[in-house]
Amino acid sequence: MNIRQLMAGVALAAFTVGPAQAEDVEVLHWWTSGGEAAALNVLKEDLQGQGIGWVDMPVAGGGGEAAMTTLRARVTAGDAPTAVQMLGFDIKDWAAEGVLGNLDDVAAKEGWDGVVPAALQFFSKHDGHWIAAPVNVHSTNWVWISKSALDATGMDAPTTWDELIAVLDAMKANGITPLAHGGQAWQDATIFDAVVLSLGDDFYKASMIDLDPDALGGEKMVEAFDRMAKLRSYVDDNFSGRDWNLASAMVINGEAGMQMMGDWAKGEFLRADKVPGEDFVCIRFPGTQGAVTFNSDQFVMFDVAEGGDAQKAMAAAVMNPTFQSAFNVVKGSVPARTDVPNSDFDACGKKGMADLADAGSNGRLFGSMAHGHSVPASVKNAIYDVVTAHFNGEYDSAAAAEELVNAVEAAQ
């Protein structure tokens, strides 16, 4: 099913909360890559079909930091957008400021409590009230591998750290960049998330969620930084500042062997007409099989003087099962609702939905530190600084682990 068919299917669905109003929603977001823009069009088309205009306010930057800076300036100036894409603890921080709208009417009417996992509701609600509509669940501990580059190594997709290094070494020997990466703090942290998780669920929880100083500064953390330094040796010299989707393009175009990135990367592969299992392989970061680090894009509605009906219509549209399927098929993520069938999803999408359900039922579903779902922004940014400084050679592994303890303590 192509994007046009998906949008046509969504346009047939009735997403209404009372009579449609001729209003606009101004939407601040950072979905600016080709695959992301294609997915966002699914929502734009639906709202336009209800007579609701879409005023686009894109702010480039895959981790959302630039968007949050722009948002702060808008709110300070008394000119908040009607809807904002937001992640994790950023939602909780804004909710605590008392500036968000209330979506309880829509949520009660459509039964959100029964279909949104508790791990997402933790961020979607404040003081028991719905203040955000979750669009999706992304999982971040993925590796995207060029099938042709993997086949050229004569090896299978890696399942352990040692196998991963063997594949990367073989790719390097074959004359391509083994690991496509963009030197931005959130991208470094995305790999770090997976490396820490690969050293054990308990270690991830202790260090990235509970912020235990012994875990943050101990021998296992030194090992995590050693592994980061090893991965750095497979990255090309021009990685600094590269956007994540350009790193994806390196794999798509055969210039690189693999990328360690969340499942939004799949949208870039699909947009390039690449097929899972034929052109690329999707695996969990070796050592993290059965566990999932997640983030969830949510649309937060600000408390504005006008546009409330349009906000509610947008929230209802976002949570409609037909939209949740259509959007996430294109985006690469999986639905935020647990009752959406997987029939329209490709092999990687089906695997993502199954992995999420399995991790949730087995207590192995963890909020991603790198994407604002395990710790508040101040702590996340402190971890970013240390991880990126180490990745760029400013610290050795032992010094990085020691500095991590200091940075987190200072940020709390």
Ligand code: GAL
The other form holds:
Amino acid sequence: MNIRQLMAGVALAAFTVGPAQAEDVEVLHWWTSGGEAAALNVLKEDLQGQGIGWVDMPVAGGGGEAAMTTLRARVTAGDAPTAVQMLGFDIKDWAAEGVLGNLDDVAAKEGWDGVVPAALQFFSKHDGHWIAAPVNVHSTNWVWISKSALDATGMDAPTTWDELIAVLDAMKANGITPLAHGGQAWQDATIFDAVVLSLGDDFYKASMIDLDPDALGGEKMVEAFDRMAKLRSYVDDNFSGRDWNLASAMVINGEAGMQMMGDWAKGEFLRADKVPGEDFVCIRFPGTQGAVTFNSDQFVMFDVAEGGDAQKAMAAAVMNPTFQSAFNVVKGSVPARTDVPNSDFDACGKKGMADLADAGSNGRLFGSMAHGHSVPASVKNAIYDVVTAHFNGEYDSAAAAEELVNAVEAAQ
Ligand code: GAL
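Next up, can you give the form predicted together with beta-D-galactopyranose (GAL) of this protein, since the form predicted alone came first?
Starting with the chain above, the whole complex follows.
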């Protein structure tokens, strides 16, 4: 055997062993709560089982704002991580900068075009090329209610705004904090998603997606802010700055009656061994039944000099149907592909999957403003500022609606 044949043999051996085994993925993410970390472990273990090493780059902070700031610094320093958890329009912004890798090969091989819903593909593709692998679909218009606190009111789970207020009042009368909330802009905005949607699909679309100034500054928006102010009256004095998972813990341990939060909150309940229907109740925010404000965590692969094969292996692993079930059962979200059976999901997960499919086929599926799926970050942050300032009493509702028009216009 001459040297050329020998080298060819070595190259072939390296290829068949699987290049991923020689590589790690460095993953930047914000999954640091108990429930999130449990879900992340499902991913880590899955990859490790395939010989892909995991270098952890956690940046705490729900909603991912802090993670995105860290990401910007890393990329500016010429040191992009191999894979990054990212939401909606942030993916589009990074793609436009031309710094992302291309997942077309793995997508074609695994048939992603046929199984990923169009609403997600809108964010996973840039100029027709796959640039991200969606791991889940979350939605923000959920309420997580303590079953014992609800039973103590003698009422049913609320289906309308008025019923919601009646339950919150009864919880207050029973001596608990009715609404567990953390005063952080993204959490205020998460409730705002649901409140705006509760005033109509058309209103949500016109204000949060189309950014129509008439909707942003009109009477319905004043009503939305009035509803926010009403909800504000049910939180405890220590809400400011509290992390979302600590608010979930208040419901879990009986200190508070309910939390209005995306379905990542369910991950906290499950982690505390709480059972849907027995210990807690999941409902759509009253007045939003049948509609869904969604966000999808996607793994975006940066164009890096080394680690490309591990990136592809990770993308394929993330999209594997068995993995999508195992991961989302723990995370509280639902699969990002349409062909995953619901058999392993609990009642809330089954409802989440059915709601997503129905909302999608009925034209009632909308990107979450709070979680980067309705408008780019610049506009999202402008909305955050107004919503939070109003929530903290800096504006009355009429002034907030007016300010919203100005802030959104200035941000575009
Ligand atoms: C969302 C993200 C979820 C969850 C949540 C709280 O933006 O999509 O996966 O992590 O933030 O951290």
